[in-house]
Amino acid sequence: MEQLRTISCGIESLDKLLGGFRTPSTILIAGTAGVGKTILSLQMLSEAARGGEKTLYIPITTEKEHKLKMYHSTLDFFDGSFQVHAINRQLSEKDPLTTLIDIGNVIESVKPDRLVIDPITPLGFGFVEQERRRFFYTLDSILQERDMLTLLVGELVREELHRSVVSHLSDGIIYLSRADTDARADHHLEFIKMRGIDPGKRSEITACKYIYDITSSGFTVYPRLKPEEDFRLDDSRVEAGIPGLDGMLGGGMIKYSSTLVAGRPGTGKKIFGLQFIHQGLQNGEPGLIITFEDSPHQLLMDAKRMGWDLMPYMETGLLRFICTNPGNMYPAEHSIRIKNNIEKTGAIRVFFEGINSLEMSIPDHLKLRSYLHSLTSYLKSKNITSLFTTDTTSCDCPGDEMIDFAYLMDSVVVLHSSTVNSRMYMNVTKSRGTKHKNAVKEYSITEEGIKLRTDTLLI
């Protein structure tokens, strides 16, 4: 009995999601104009040719072959070694039967391991529906005679997929779309159907939309950030880096915990985070700082004013930065950058400055909640101690602040600047898994960082 083989998609990020394509099979790559269907199929074909496969590209086009080559040569990944057999689009619509014979003859001549027909939808255009279906059944019979992977590019909107005979004849359907959100366009990839892969994985991938990006280097799909599998939590304690705070937290931060530091601008949230990272670096713990407003140089200068020289740690790779403009950020790409940096450095502490800045790139509250939930879950599965900061509105009494996303965090520390006496107060309003002191303490920002008074002001 002939067995399905697994081969590379030709795109690393797709291979990570799917585990590769099953062959022989037919995959439909569908979507409207401008979403990257041709680039996706050409990259798959180029990588296959580079890997030694026999490859054939059949464009259904009105363009001259030399013009197609000029367009394709602008793509960094393009490998022009695959065979090209162009078919005039107007002739294919007028005389589809001759086109069908032409396709069969060139496939028999080349005997490809991987074939792309781009696009498939103009074929049989002049037929009535019953004849058109018969036409595609015949084409499918021709394709099935060869032991190959066939990629069919279809100019289809999502609503047309269930009516298209090509969809029913395909073993897999990859659908590409574009969604305009304010000043930015997001591209989404969906696996509508994918036969031949593990049923558990199939149900997982077909339930999601994946963000993708296209550059001259090729096509990149960003998978969703997920917690590590079979992880064990380490409930040991780590030093917060702020004298007196460890006592308020019942002996220090739990190693895998996430802490949200909330307060108005000017209450020292950034200094709090830098102090937390500096403490870890002094203990030999690699750190990662994620910011949206400041450059690494700015943060290094801010830390140096407090007497913390972080440059040597950056030079040795013990400290890394991720600085992003939130208006141009793809959340899925951002989370993968965080994951990759953590894996490269072995980061034990993460300081995420200003989660309220995420509202610029993720205005939908539920999507923002989903992003933060996936990130904190991943960090916890890696036993990473994380600290997030967010702005709050002013209030008269410490602890009465309205704090978004506090429910996602293990601990919440509120920094309060009094408008009455110009003093600053700190209290721990939440500390999951430990008996924290529900007390308000005065603190000050000194040349050496944040310092707490040792006496309790309010209980």
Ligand SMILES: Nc1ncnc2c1ncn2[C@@H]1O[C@H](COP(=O)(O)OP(=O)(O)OP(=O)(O)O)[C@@H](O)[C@H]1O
The other form holds:
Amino acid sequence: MEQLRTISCGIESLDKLLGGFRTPSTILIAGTAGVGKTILSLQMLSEAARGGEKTLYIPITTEKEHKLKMYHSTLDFFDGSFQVHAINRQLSEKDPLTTLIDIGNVIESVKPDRLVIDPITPLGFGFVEQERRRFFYTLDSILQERDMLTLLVGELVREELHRSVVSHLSDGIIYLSRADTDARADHHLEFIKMRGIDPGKRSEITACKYIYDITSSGFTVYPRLKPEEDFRLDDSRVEAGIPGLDGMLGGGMIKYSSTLVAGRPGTGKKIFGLQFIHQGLQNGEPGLIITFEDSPHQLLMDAKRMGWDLMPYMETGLLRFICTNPGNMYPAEHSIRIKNNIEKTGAIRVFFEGINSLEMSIPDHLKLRSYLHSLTSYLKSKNITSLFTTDTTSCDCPGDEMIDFAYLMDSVVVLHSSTVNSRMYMNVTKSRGTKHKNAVKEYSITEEGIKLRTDTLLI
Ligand SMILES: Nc1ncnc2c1ncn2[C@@H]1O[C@H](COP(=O)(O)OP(=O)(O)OP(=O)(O)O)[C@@H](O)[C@H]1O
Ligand SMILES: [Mg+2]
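Now show me the form predicted in complex with the named molecule; what you just gave was the form predicted on its own.
Once more the chain from above appears, this time first in line as the rest of the complex follows.
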């Protein structure tokens, strides 16, 4: 009996999610106009051709072959390495049976390992439903005669998928769609069906929508950021780097914890974060700074003003930055960049500057919460000590309920400046897993950073 084999999809990010395609099989790549169906299938074909597979592309089109080539040559991966057999779209709609014979003949002569028919759905357009079904069953039996992977492109909207005969004949369905918001368009990829893969993986991948992106280097699907599997939490303590604060936190920050530093503009949140990172660097701990508003250069200058020269750490790779314009930020892409960076550098301290800037890129509060939740869970599962800062606006000394996302963090430190005497105060309003001191302490920003005064002001 013929065995199912696993082969690369031809797209690294899809392989990571799926573990590859099973072959022989038929996969339907469906979606509306311009969502990237052709690019996805051509990239899968090009990579397979490069890997030594015999590949065939059957475009069903009104366009001339040289125009198609010109258009596709804007894509880096396109090198014309696959064989092309174009079929005129008008003819195929008028005379589908001749098209069927044509497809059968070209498959017979090329004997491909991987085939793309783009698009398949206009075939049999003029048929009544029953004839159309019969037509597709015949096509299916032609395809099944060969041990190959067939990628069928379908011009279908989601609602049509469930009643389309092509969906029923396919072993897998990848559905691409576009969601327009005020700010930008997001592209989503869904696995509607995927036969032959591990049931656990199948239920995981069919349960969510993945963001994807098309650039001239092709198609990238962003996986969801997930906590590490089988992790063990390390609850040892690390120095915060702010003299006097470790005592307030019951002996330092818990290694795996996340801390939110909240305060109005000018209360020293950025210095707080830099001081925390600098402390780690002095201990030889790799650090990562994630920023939206400031460039690495700006932050290096801010640190230098406090007497901390971070440049040598940057040069040796102990300190890294991820700097993103919040207007162009895709949450799924951003979180995967953070993950890749951490995995590459082994960062054990992360400073995430200004989570309020994220509201611009993720205006939907639920999505923003989900983004931060998956990020903090991932960092925790890696035993990374993380520090996030956020701006508060409404009052001098807000309670946690007034601070967005305080509930997602293990500890919350509030910085506030008094309107009466323009002095600055700090208190730890929450510290999970620690008997913290519920005290308000005065602090000052000196030339060596933030320092707490030893006298407790309020209890
Ligand atoms: N070189 C390129 N760099 C970046 N993006 C590109 C490039 N070429 C095309 N695109 C993007 O890809 C999309 C079109 O992709 P594609 O032609 O694969 O869509 P499609 O789903 O096959 O559409 P149709 O149903 O009209 O055939 C466009 O939205 C375009 O913005
Ligand atoms: Mg197309």
